[in-house]
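Here you get one chain, nothing else, as C-alpha cells; it is the form predicted on its own.
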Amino acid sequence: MNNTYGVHGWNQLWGGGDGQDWTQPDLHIEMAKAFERACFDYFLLEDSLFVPDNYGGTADFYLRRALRAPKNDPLPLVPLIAQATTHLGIVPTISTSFYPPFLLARLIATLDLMSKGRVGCNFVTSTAERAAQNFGLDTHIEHDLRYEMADEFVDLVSRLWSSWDADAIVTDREAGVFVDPAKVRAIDFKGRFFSSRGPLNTARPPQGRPVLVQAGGSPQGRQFAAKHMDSVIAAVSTVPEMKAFRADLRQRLVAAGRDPESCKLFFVVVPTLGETNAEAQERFRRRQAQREASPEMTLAQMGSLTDIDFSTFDLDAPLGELTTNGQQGTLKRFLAQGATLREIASNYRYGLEDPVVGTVQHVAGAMAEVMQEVGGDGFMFSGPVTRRHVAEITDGVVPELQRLGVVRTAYEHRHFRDNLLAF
C-alpha cells in the first residue's frame, strides 16, 4: 500500500470523500478484511519519514497535492488490523538507518505476540536526505554503507528474538515459577554499528522470527535480501525484467546457502479493470493521458525517492547520466524509459501494467500466463487506494484467479510464515 497512513482519493471520482477523515483507520481496516476474504498472504504498510521538498526546491508541490505528506505512522494500525482479521499477515515498514534495534525487536515481538503470529517487518534503509536530517544527521549515510548497517541490524534483532527459548514461559503455579530463568539469556552483541546486551524483556515471538520483507532493487539490496529475507518485492514492468530479477535473486540465495524456495518473490502488478476489455483500455488511456499531460507528478514522486530535483531539467532535451545516494535501482529503471525526461515520465511503469488491462477474466488469465512464464511466486497488487479498486481486485480478479487454481481459497495454517511458504 503506497502512502499507507496518508491521504487517499480526496480529489478523485471514486475516492470516497473529501479527505477530511484521512486520519481515521476505517479504510485500512476495511481493506484488511477484504484482503483476508481474498486469502492474501499479507498487507504491506509502506512508510516514509519526511516531507519532500525535492521538486522545485520547496515542499509546496508535495503539500498542495498531498503527495507523500501528510502521513501518519502506520504502526498503530497493526493491532487494529490484527483484531479485525484472523489469518492475514501484517507487515509494517521500519527503517534500519534510524530505528534502535532493541526497540524494533521488542515492538515487533510484542505485535507478533498480540496477533498470535501474524506480523512481519518490511526493512528499508531510507533514501532521503531530509529523513536523515530529521534524525540529527547533516547528510544521509552512503548507500552501500546503509546496507552494511542493515545487515548488522537484522543480525542483532534476530538474536534478540532468540534470546528467549520458545518454552521459556512455564507458568508452573505449584512451583511458583512463571519463566524458567535457564531459558532466557543475554546476547552481548557488539558490532561495527550497533550493540545490545539483551535479552528482550518480552517473550519469544510465536513465529520464532517474524516474517522479514524487503523491496530494494540495487545489487546491495538484493544481496541483503538473499541473506535474510522471507519475501522480496520487485517493482519491474516486463517479463524479461521479471525473469532476470528472479534468476539473480535465486542465484544469490543459493550462494548464501539457502533454499531458493525459502524466499517468496512477488512482482508488483497494477491492473486496470472494466466490464469489457474496451472499457478497461479506455480507462488506461485516460490515465496515460494524465501522465503525459502532468509529467511533474511522476517527476516529483521520483525526486522524493532519489533526492534529484527534476524541475531543473529541460523536459525535451536528452538527459545525461544521473547518480543518487537514494534509490539506485529505481533510478536506473526510471532513466531507461526514454531519451528525454518527458519520454521517461510518460513511459515509466511502477510494476506490471500494460498486459493487465481488461476484464477480470482477461487480467487473471494474463497474470497466470506471466507467472507461468516467469516461474515466480506471485504478485503484489498496487494501484489507487480506493474502495472501488480494492473491490475490483478482491471481489473481481481474485475469484477468477481462484477459479484458475493459481491462488489459495483458504488458509492452511495459523502463523503468517507457514501460510506464506505453503503456497
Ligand SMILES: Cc1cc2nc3c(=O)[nH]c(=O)nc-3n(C[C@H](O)[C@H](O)[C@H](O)COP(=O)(O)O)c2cc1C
Given for the second form:
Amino acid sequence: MNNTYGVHGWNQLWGGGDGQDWTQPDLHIEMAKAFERACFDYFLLEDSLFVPDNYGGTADFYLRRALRAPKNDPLPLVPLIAQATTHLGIVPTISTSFYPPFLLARLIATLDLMSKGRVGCNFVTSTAERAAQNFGLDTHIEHDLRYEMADEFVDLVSRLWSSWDADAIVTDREAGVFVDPAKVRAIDFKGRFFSSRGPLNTARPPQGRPVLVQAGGSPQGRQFAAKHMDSVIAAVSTVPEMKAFRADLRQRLVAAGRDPESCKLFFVVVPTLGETNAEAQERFRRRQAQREASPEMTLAQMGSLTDIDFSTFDLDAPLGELTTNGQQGTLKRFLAQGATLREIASNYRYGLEDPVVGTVQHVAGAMAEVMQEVGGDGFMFSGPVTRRHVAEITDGVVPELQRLGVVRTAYEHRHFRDNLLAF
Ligand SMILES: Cc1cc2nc3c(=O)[nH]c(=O)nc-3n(C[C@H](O)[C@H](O)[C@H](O)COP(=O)(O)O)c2cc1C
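Return one more block: the form predicted in complex with the named molecule, after the form predicted on its own shown previously.
Below is the whole assembly, all chains and molecules, this chain first.
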C-alpha cells in the first residue's frame, strides 16, 4: 500500500469522502480483511519520514495535493490489522538508517508475539536528504554505506531475536520458574556501526526471525536481499525486465549459499479492470491521457524518491546523465523510459500495467501467462488506493486466479513464513 497511513482518494472519484477521515484506520482494516479473504501472503505497509520539497524547491506542490504528507506512522496499524485477521502476513516498513536496532528488534518481536507469528519487516535504507535531516544529519549517508549499515543492522536484530531460546519460557509453577535463565543470553554485539549487549527483554518471536522483506533494486539492494531476505519486491514493468531481475536475484542467492526457493520474489502489478475489455481499455486510455496532461505529478513523485528537482529541466529537451544518492534502482529505470522528461513521464510505469487491462478473466489470464513465462513466485498488487480498486482485485481478479489454480484458496499454516514459502 503506497503512502500507507496518508491521505487517499481526496478530491478523486471513488475516493470515498471528503478526506477528513484520513487519520482513522478503518480503510486499512477493511483492506486487510479483503486481502485475507483473497488469501494474500502479506500486506506491505509503505512509509517515509519527511515532507518532500523536491519539486520547485518548496513543499507547496506536495502539501496542496497531500502527496506523501501528511502521513501517520503505520506501526500502530499493525496490531489493529492483526486483531482483524487471522492468517494474513503484516509487513510494516522500517528504516535501517534511523531506527535504533534494539528498539526495532523489541518492537517487531512484540508484534510477532501479539499476532502469533504473522509479522514481517520491510527494511529500507531511507533515501531522502530531508529524512536524514529530520534525524540530525546535515546530509544523508552515502548510498552504498547505507547498505553496509543495513547489513549489520539485520545481523544485529537477528541475533537479538535469537537471544532467547524458543523454549526459554517454561512456566513451571511447582518449581516457581517462569523463564529458564540458562536459555537467555547476552549477545555482546560490537559492529562498525551498531553495538548492543542484549539479551532482548522480551521472548523469542514465534517465527524465530520475523519475515524479512526489501525492495531496493540497485546491485547493493539486491545483494542485501540475497543475503538476508525472505521476500523481495521488484517494481519493473516488462517481461524481459522481470526475467532479468529474477535471474540476477537467484544467481546472487546461490552465490550467498542459499536455496533460491527460500526467497519469494514478487513483481508490482497495477491492473485496470472493466466489465468488457473495451471498457477497461477506455479507463486505461483516460488514465494515460491524464498522465500526459500532468507530467508534473509523475515528476514530483520521482523527485521525492531521488532528491532531484525535475521542475528545473526543459520537458522537451534531451536529458543528460543524472545521478542520485536516493533510490538508484528506481532512477535508472525511470531514465530508461525516453529521451526527454515529457517522454519519460508519459512512458513510465510503476509495475506491470499495459498487459493487464481488461475483464477479470482477461487480467487473470494475462497475469498467469506472464508468471508462466517469468517462472516466478507471483505479484504484489498496487494502484490507486480506493475501495473500488481493492474490491476489483480481491473479489474480481483473485477468484479468477483461484479458478485457474495459480493462487491459494486457503491458508495452510499458522505462521506467515510457512504460508509464504508453501505456495
Ligand atoms: C515496491 C517498492 C516499495 C518501496 N517501499 C518503500 C517504503 O515504504 N519506504 C521507503 O523508504 N522506501 C521504499 N522503497 C525504496 C527501496 O526500499 C529502497 O530503499 C530504494 O529503492 C533505494 O534502494 P536502491 O538504490 O537499491 O534502489 C520501495 C521501493 C520499491 C521498489
